[in-house]
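Shown here is one chain on its own, the form predicted alone, set out as structure tokens.
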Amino acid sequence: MSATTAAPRPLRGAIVGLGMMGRHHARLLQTSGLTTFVGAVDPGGDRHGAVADPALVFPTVRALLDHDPASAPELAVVAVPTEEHVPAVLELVAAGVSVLVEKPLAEDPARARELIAAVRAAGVQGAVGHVERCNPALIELRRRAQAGQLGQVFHVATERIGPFPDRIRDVGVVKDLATHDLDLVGWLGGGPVVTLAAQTQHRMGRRHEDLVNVVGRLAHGTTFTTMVDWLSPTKVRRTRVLGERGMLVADTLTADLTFYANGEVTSEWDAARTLRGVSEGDVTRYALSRREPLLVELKGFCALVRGDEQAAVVSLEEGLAAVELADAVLRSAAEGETVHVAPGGHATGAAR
């Protein structure tokens, strides 16, 4: 292999947090070939057996950084509970480590801005783990919608329901799960959220909400709905984009994408022609190349750390926008108002 085509040296990578998500990140950091694994941090140890070498499991970030300065991490995935994101990131970036932070970026917009400021001041790279953007069904759905397959897009609908995951203790369903969808509706619909109204429920005796229903509008008029809960006895992950020529439906659990084309309804009655609706047309399920979304995410982040400004990552600012939208959802539910959202996701007041 010539020097010009040689694969780049693997980056030194670490994981902070070995819980439900962290153990999967640890697996890829050790096996993908994109990184050389230099350590994991979890004060509770490696309870899932995610790390091949027990000597590389450390109780604190400081212990990881001090272990071997010659093999200090160049990048780290931060997968600790949301309320611990900022302290972990501050310590890592101060040591020159680029960070991929699991979503949500932080527990509230102020803390998210503090995190972003620290990354920028340190001169390292940062991105957010909104892994649904790496799902092959959603990537292809977005490509087809942007290419005009649906014509004008009318509506984006997401459904993310299932049983309560015992791992969650610090946030409710809005910040843990709905941040996926609040990020996706604009990404798929082609414009930022400008208004939203939400209703929440508390059914499990926890301080945080366990169901949310959101309706809203994007900047160019497309509407959206988002349904998320921890109360359903079956797990559903479905995204639907409706346009003038039909509908694209993605099942992100199976990475299936289906197109439902509009049929033609003809009429010889002149007065009825302007009222013509649609009928059921052809249905196509696409054959997609399926790659693990977390691997796609890691590949994009490694490219960013190497200096690729066009790398396929979710920026820190996009992560902040999702946190601000989550705050707007909770405010709308608490106050019973439709909230106007300024560019960037900041809620500015009740819509008039």
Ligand SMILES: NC(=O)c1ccc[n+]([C@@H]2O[C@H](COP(=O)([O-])OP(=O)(O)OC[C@H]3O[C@@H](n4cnc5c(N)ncnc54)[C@H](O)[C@@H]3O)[C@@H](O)[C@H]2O)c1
Given for the second form:
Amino acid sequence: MSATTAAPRPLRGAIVGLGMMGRHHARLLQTSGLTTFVGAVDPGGDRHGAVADPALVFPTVRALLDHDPASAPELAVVAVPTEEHVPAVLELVAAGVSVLVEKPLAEDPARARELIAAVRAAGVQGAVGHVERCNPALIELRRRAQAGQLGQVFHVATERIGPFPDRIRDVGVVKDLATHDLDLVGWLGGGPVVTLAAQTQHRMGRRHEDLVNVVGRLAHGTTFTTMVDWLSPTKVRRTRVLGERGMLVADTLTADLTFYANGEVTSEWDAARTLRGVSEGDVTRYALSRREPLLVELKGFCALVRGDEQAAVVSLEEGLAAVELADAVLRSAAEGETVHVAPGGHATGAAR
Ligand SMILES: NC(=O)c1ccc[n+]([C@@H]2O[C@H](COP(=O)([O-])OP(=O)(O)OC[C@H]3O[C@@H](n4cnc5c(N)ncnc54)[C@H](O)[C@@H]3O)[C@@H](O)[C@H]2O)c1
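What's the form predicted together with the ligand like, now that we've got the form predicted alone?
Below is the entire complex, every chain and molecule, led by the chain shown above.
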């Protein structure tokens, strides 16, 4: 007779911030079976109708925590505006609640470090919601690149353009969107960013930038480019990894992955072949199982809270590194310099 493993007890989960992102987390916290939903916090109430039981919507974190000690949350997803992350996290972790914090981890590196220190001091678990790492197309792209399908990887290019989501008030496109890309380039390219140079545009009359182009290099020589804006009339989410045998292209809107192989060129004159470069070869589109990235993220976080040290989550330190890279991008754009980035992400000075 085969032994069956009982499903683990659902963890008591809450959502803080019921906006555009929080409503999706709220749905999964109520329906995934991974958690027992114990409440939502939003001073503006449940504007998107995300919570089935209106009695579980609270105006403050304090009200959630004081509601019923028997149903105190074990974990909370923090999906408030970026500048509100630190106060929300401080209050939650002081009450012993583990936190999955939406990206970017905080508005600047100092605040991100403050957040991490509070989580560690409280002895709870924390992770950051860089949900692109849970996208099936990017997971498969990375697996194939690491397995050697591309041979040596030359370049990683990300493109994340589209119209402006009017609700973003507190940060610019670098911190709000490009933190995805600044996290992905090293994760996909297999090494940390060591130098970068950036150019920005301010076209919408807001305090913060609305377009950024970054060019840079990873530790072992792979180059990268990142194009991100809120000015384009169509939404594109595309990541290309180019290597000596071809190119893998992921579309994270549709979770599609395509391989463009280099053509086989037969020539008796090898030198001429080198000079001609590559030619077009076979194109393969892979059939992927399309798991919801946010559900994959929540599953990984629940495993972490249960004590699985190998759980597939993006660590708070990786979240800090993305915030530090965003800082380096803004500094490069402001000063018109190429910036060196020390291990761990922080900028150390202009590269000459
Ligand atoms: N992972 C992703 O792909 C992704 C996508 C979008 C947004 N985000 C991140 O999620 C966070 C929220 O973004 P959004 O687009 O949902 O914003 P939003 O403005 O739509 O929602 C934020 C919500 O938080 C509420 N709020 C404000 N202060 C609060 C507090 N102290 N306590 C509880 N609730 C509070 C607001 O009333 C609002 O309903 C941001 O950090 C953003 O960067 C991540």
